[in-house]
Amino acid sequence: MHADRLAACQQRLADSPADAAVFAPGANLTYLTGFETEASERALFLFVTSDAVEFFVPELVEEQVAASTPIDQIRTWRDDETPHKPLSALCADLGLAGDDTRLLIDETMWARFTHLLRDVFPQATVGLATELMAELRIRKGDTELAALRRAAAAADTAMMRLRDRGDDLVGLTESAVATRIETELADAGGESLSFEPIVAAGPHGARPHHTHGDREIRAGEPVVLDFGCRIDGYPSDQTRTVVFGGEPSARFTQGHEIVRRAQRAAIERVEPGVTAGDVDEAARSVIEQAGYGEQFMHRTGHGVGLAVHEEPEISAGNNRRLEPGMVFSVEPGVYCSGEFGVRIEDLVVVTETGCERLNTTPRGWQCE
């Protein structure tokens, strides 16, 4: 699998004006090689040219890299030296020593390492490897889809367990509920969190990227719950807005129904050939017609793969046409400052005839 991905990357590179792509720890590196590691203060690169693939790694991790990737060529550097000289030697061996070298670098590379490359290639033209990798990663294969389905199922299980607790969550703080979410995700098979859980109660729900704090959950008050977990490296990401105990305001129930209809309209629009912008418009038009257009201030969705946010972006004006195998969120929302927020989110997979929804839990606000 990884050998095929590397070959596809090399072919795209051969068809481009660039001489090499340089990847750092992150989703692209993992996608191409299977090696997963956090960025650290030590330089670690994967160099890809049209006819060569070689790692440049600290001597400390050489065995791990060799054991987990299909790549035979591994150049190392020691802790008692700076990486400049061995990196320069590697680049010369790869034929990348000229002043007219054209590099594509990983967009998530730390600044200290882009400066290291600049030291080695002071005259190089530098672009982003996104132009190579986005098209490779945007359509998911069977192995990726299987992992995404398992991660979505784990998130669904955790959500149902939270709903089943109902009134028991009233009086707990947002942070206490976030801790319970982490436990439920782990119990459901999640291997790590996709991101810090969002538990946004009452007016905090009007902040789309609120995480959690010391506000207590109150009876009859809407709570935005947005969380996910990773399985085999792939994440889930789903949101429900629910009420634990009591009855919410009529304004909230109206807003919730509008968002629910908007999400349904967007998902019904998903099929091969329509644009990402078409899907955004399907959701946005429902909310705008209901008079809440100003309260929907973000895109309708984002692609999901090894990274929680990747291509395709489901946003206004995006003319990228959908294809089978693309996976993205559909998550319209309404955010009424000082009052409440509503967001409903599912992941979908584009199929040959429409889409498959990966999340299956109830989308209503009731916890019954």
The other form holds:
2 protein chains.
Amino acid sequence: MHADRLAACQQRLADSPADAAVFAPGANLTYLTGFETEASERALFLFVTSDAVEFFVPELVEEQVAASTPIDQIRTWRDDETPHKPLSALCADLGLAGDDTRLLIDETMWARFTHLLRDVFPQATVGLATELMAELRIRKGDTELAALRRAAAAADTAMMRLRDRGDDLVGLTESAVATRIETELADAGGESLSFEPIVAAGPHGARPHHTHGDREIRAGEPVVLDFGCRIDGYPSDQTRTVVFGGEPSARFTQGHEIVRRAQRAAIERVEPGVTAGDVDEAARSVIEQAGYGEQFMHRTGHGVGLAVHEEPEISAGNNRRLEPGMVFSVEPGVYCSGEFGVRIEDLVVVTETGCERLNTTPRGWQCE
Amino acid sequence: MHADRLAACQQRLADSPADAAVFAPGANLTYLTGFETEASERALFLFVTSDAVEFFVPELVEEQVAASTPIDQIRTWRDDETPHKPLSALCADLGLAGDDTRLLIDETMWARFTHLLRDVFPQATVGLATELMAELRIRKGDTELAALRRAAAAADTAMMRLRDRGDDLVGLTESAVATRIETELADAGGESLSFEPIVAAGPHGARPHHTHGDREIRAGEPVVLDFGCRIDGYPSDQTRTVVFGGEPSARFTQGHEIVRRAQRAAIERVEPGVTAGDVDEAARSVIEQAGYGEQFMHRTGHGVGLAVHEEPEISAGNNRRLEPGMVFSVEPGVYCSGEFGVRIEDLVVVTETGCERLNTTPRGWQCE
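Given the form predicted alone above, produce the structure of the same protein in the form predicted in complex with another copy of the chain.
In what comes next, the whole complex appears, and the chain from above leads the way.
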């Protein structure tokens, strides 16, 4: 599988004006090689040219890289030297030492390493490998879809267990609920979190990227629950906005209904040939017509794969046409500062004729 | 506290040839402002000049940034536009639009954003803010030390609980033990993991950065246990190499004793005025004299603060002199490919007269 992906990357490089793509630890590197590691202060690159693939790694991970990837060209550097000299030698061997070398680099590469590359290739023209890799990764294969389905099911299981507790969660802090979510996700088979869970109660819900804190959950107060976990490396990401006990305000139930309609409209719009912008528009127009346009200040969704946020962006004006195998979130929201927020999110996969929702829990705010 | 740190950063900028430092999500940004967020595809910068401090953030996190930092200058950009125009306007307002502008950028900034800055500042000279920030962060204050002590104590508690289980862990997979470690760390007060725990049994121990996998732990087999958790944002990081049941090989017990002596020698060397290289040498010479020099292929340690790896590096030839308040790991190891590995690691803080160990569990391999 990884050998095929590397070959596809090499083919695209051969068809492009670039001489090489250079990757650092992150989703692209994992996608191409199967090797997963956190970015650190030690230089670790994967060089891909149209006719060569070579790792440049710290000696202390050499055995691991050799054991977990199909790549047999592994150049190492030692902890008691700087990487400059062996990196220059590698570049010369790969034919990348010329004045007109054109490199594409990984968009998540740290500045520390883009500067190292500039030191070693002072004359090279440097662009980003973003498009090259997005084209490879945007349509998910069967193995990827299977992992995404399992991860989505685990998040759904955790969400249902949480809802089943209903009133019991009133009085707990957001952070205590986040800890329960982590436990539920692990029990459901999650290997790690997709991201720090969002448990945003009452006015905190109006901050789309609030995580969780000391606020206690009150009866009748809406709570935004946005979380997911990884299985076989692939993440889930879903959101429900619920009320654990008591009766919410009429303003909230109205807002919730609008978001629910917007989310349904967007999902109904998904099919091959439709643009990402069309899907955004389907959600946005419902919210605008209800008079909440200003309170929906983010895009409708984002692609999901090895990275929780990747292509395609489901945003206003994006002309990217949807194709079978694309996976993304549909997550409109309404955020009323100082009051509450509502967001409802499912992942969907584009099929030949429409789309399949990966998340299937009830979208209502009621826990019973 | 954050206001003081920002003022110190501004003072250093005033004393340097640079016009501004630009930070992205990560340890430097958290250190300066208290705001913590994961790097994502949306542009988020902190600009610091000698007379101004201003955030540039996605509109959807504005409220959060305002609530959690002392900074009142917050420029936003909307999800339905690209950040270029508002970023250009900010730069002009900060007096950074000139041809001779000199910027220092965060070393963990993604290439995506260094390219965005280059688009907006095509004429600027760009360096790294690494040294500037290392000087600010390298001596820990009392609040930082208190958090580091609590995090170290939590890791020690988890390690003792694990050792107490002794024989019971034989037959479990490395990954199952890693899950237990996560639970123990959470029970001991850990808010999140410092990094994915390392549980490296038998020959896996010879890979310094192996995490964990399906291998079952066998009686008499050494297991490298390297883990830590964060408390109040600060991480712990310690390692013990233990045998859960049965008798290990003579070759392992000999290797373990050598590493133990090396680690003790390095810690005894720590005091103000000594260089980081001296500490490395103290450990390395013990291992070299025992004939295992080639099997110790990494530096002796690394600084620990908001980042698990930061300055000072405890590496061969590093002339950096130790000062009170510096915190780093002392973790020599010996790695015998195909057989086993041994690593023993404590965090230490440099005091006025020597050092204080933050980890205090027994360093032996015996669990009883």
